[in-house]
Amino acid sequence: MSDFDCVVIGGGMVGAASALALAEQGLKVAVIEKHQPDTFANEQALDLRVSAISLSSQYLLEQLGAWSQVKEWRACPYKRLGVWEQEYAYTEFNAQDIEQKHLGHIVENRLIQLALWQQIAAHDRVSLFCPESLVNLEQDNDKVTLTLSQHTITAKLVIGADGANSQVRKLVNIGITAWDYQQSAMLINVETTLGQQDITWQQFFPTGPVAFLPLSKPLSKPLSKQSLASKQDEHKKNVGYASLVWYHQRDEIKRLSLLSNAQLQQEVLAHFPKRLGEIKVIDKAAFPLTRRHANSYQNNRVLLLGDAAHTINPMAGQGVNLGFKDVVALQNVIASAIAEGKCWHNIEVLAHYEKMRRKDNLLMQSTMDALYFSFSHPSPLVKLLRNISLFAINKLPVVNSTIKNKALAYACGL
């Protein structure tokens, strides 16, 4: 039987980051993951699952040694964020307003995970068990015993970073508060004729918003002479890439999902704002919108991080950023305990993690819900008020320099 200081269940972005962050504190860490992510090649098509990585999340990935690899692969910076319902109320947030070079990067989730796994493989304090899965766990006064499909191990601390349907959460009987938005979101990867852009934007409709996220262009394999001419033609067109997000009622998203790429392309052009320009659909997928919040982030020596603790409406792209904030908070709690000579795995010490994170996560969840429901409200008066509010945020200097910039800095994690 192997003994570890910490065992992380789930080797996704948040789980892998937490493992590295705690190993940097001198802890012996194990990561349990069922599936290994696909390796990267320059010519691969863009993944559908992407995240808007905030500045604070970038700083964490830099600290863990993963960010340079992510940027070497594919990461698309954006400097501006546009939001509107009616054109007269268009509001734009700019990195210059908060004295930053950019607001964040749009990155494929798998590439973040892969870059973190590279660091895990090189770290002598982290052991990766993959493919492996959790069967059961039992807690006693000083340790947790984990029964895996192929091993039995013990730990002073267990981190559940195994996603929205967390098995860890279920095994330790932590309930959730949840509701269904009765909507789905469709992810659509496209080529655009407008080339690489530095803006992500979102327009609101009563049926739900539509959004644009710029993506980095995939690199090509070494070209044969035969294919060189066609590739040169493509570069002359200055083709760009983007991820489109389309929120709508579930039946409508189901209908759209059944269309061919060519048919979906026509639907996109008919319903998205004209600023999108001409596009070609490359790939698509859909998922339902739900919100979950664990009733507690802790059961004795078991802590929940990321989606295992909270999921959020994805329209602002804050999900993984909240998870990375969880990682930073736990890292700080344990580092402070070690520095002060306290027992870092004491249950009362670990409780500080939830105190640091619960209010912030709840605030972001509630803010996204308020925006979501206010923009879907059918009342003409409500519609007028929300557009006047956006107009004021963008046009009035006092509002612009206070509320707008503070909201932008908070979204960036600054």
Ligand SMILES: Cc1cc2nc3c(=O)[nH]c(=O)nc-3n(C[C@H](O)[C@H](O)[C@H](O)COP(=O)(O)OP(=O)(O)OC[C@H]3O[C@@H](n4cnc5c(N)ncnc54)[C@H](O)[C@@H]3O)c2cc1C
The other form holds:
Amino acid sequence: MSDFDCVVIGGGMVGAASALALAEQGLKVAVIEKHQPDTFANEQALDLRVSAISLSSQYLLEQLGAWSQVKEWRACPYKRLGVWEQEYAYTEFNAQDIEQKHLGHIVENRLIQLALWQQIAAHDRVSLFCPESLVNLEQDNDKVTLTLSQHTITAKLVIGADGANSQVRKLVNIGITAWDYQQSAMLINVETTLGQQDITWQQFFPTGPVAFLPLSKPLSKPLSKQSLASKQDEHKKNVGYASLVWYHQRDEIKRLSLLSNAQLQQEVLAHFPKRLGEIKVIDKAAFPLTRRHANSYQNNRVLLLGDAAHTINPMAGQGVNLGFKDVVALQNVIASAIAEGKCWHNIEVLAHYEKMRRKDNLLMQSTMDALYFSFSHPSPLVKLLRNISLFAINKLPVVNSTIKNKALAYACGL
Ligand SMILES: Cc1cc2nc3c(=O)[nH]c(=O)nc-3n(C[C@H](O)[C@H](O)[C@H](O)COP(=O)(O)OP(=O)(O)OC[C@H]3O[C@@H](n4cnc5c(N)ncnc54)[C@H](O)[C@@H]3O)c2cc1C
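With the form predicted alone in hand, show me what the form predicted in complex with this ligand looks like.
Below, the chain from earlier opens the complete complex, with every other chain and molecule after it.
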């Protein structure tokens, strides 16, 4: 049986980041992951699962040594963020307003995971068990014994970073408060004739928003003479790539999912704003939206991080950014304990992690819910009020420089 300081269940973005962050504190860490992600190749088609990575998440990935690889593969920076319902109330947030070069990057989730895994492979204090999965865990006074499908290991601390349907959370009987938004989100990868863009935008409708996220162009394999000609054609057309997000009632998203790419393209062109321009649908998939919050992030020596602890309406692209903030908080708690000569795995020490994160996660979840309910409210008066608010945020100098920039800095995790 192998003994570890910390075992992380789930090697997704949050689990992999937490394993590296704790190994950097000198801990011996194991990561248990069910699925091996596909390796990266330049010419691969763009994945559907992408995330808007905030500045604060970028800083964490830099600190963990993974960001330069992500950038070298594919990451699309954006400098502007446009939101509106009625055109007259169009509001744009700009990186310059908060003295930054960009507001964030749109990155495929798998590439962040792979870049973190590269660092894990190079780290002598982290062991990766994959494919491997958790079967059971038992806690006693000074350790947790984990039964995996092929091994039995022990740990002083277990991190459940195994996603929204966390098995760790269930095994330690932590309940959740949850509700269903009665909505799904359809992710649609498209080619656009408007070329590479530096803006992400979102228009609100009572049925849910529609959003545009720019993506980096996949690079081609070394070109033969023949394909060089078609490559030049592509450049002439100035093709760009983007991820569209279409939020709507479940039944409508189900109907859209059954359409061919060509039919979906017509629906997108009919329902998205004109600024989208001409597009070609490449790929699509739908995801149900549920808000969940674990009733506790801790059961003795077991902590929950990322989606295992909280899921949020993705309309402001904050889910994994909150998970990365969980990682930073836990890293700080353990680093302080070690620096002060305390026992870092003492249950009271570990409790500081939840104190640092619960309020912030709840605030972001509640802000997203307020936006969701406000913009889906059918009353004409509420509609007028929300558009006047957006108009005021954009046009009144005092509101503009205070509320708008503070909201922007908060969304960037600054
Ligand atoms: C439509 C949509 C759009 C989104 N857009 C954004 C965005 O723009 N920005 C943003 O910040 N967030 C966004 N999110 C949220 C973001 O995708 C999640 O917050 C993020 O993926 C959570 O990461 P995680 O590592 O906590 O969990 P996961 O990504 O779910 O990873 C969990 C890992 O645990 C593994 N696992 C599970 N059970 C076991 C087990 N028993 N044993 C071993 N391994 C196990 C899984 O295989 C997986 O690899 C979006 C979500 C949705 C649905």
